[in-house]
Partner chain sequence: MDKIDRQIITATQAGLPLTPQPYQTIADQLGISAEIVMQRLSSMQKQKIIRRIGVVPNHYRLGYNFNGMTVWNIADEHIDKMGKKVGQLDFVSHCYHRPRHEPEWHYNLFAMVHSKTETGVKQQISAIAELLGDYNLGHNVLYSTRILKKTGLRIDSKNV
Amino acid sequence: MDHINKQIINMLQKGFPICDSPYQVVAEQIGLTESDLLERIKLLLETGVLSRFGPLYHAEQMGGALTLAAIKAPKQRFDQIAKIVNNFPEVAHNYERNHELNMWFVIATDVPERLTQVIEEIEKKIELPVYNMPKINEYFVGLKLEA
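Coordinates for the sequence above, one chain, the form predicted in complex with the partner chain:
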């Protein structure tokens, strides 16, 4: 990836302006034309370098709920458990990780009560405890790219 794209990503991580022609404002700061900037953002999205560009909404502030949860899945049952967990539409991401707690997933629900329900339903189906680790405090979300 070239230097300009890195600059674009770093700029866009800081917060996009709210004004009539915001791309023009950002383009000027980077030294690009507005249409060049738009073209580059389009390409970064199309190639999957960027997952998303736009307002990043706070699930909790919108009345929803979000948590990180983990399971100690025995090796011989791992795939079966993954299938059960993934079947819940509320499970957004699920990763296998190298630890005794070897399955880590994010649950996102429209209302907080549903979160507890999903956890209980998973526990009932897999007959194992789900370790619920909702955030108590957030210190940072974002990433600055190396120049």
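Now show me the form predicted on its own; what you just gave was the form predicted in complex with the partner chain.
Shown next is a single chain and nothing more.
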């Protein structure tokens, strides 16, 4: 990863400008054109250096709920179960883990009571228990690259 990409990643973690041309503002701070910045972000996503670029919402502060959930998905059904789970709009992302609980995902809902409903609906469709692991404390871990 080159010096400019490290600067981009560091800048975007500090916060994104709320204005008519936020990419232009960030590009100018780094010394790029807006189109160069957008192309670099696109390449960082395409190559997997970044897995996602977008806002993080605090569901609880917006009146909703958020939890981490896991499933013991049989290997022969893993892809089928992942497809079912991922079809729920409340599921933010889903990861396979090398663990007895091998499927982990985040559920975010607009109202707290919907969280239990989503878990129950998933359990009914996959015919397996969903392990609900609600957040007790929140931590932010920032990645700062030497540019």
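Residue numbers count along the first chain shown, from 1. This one's a predicted model, so the numbers in the text were calculated from it and none came from an experiment. Basically, rigid core = biggest C-alpha set you can superpose within 1.5 Å across the two forms.
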Align on the rigid core first; then say whether the Cα of residue 11 has moved by at least 2 Å between the two forms. yes
Core-aligned, does residue 132 move its Cα 2 Å or more between the two forms? no
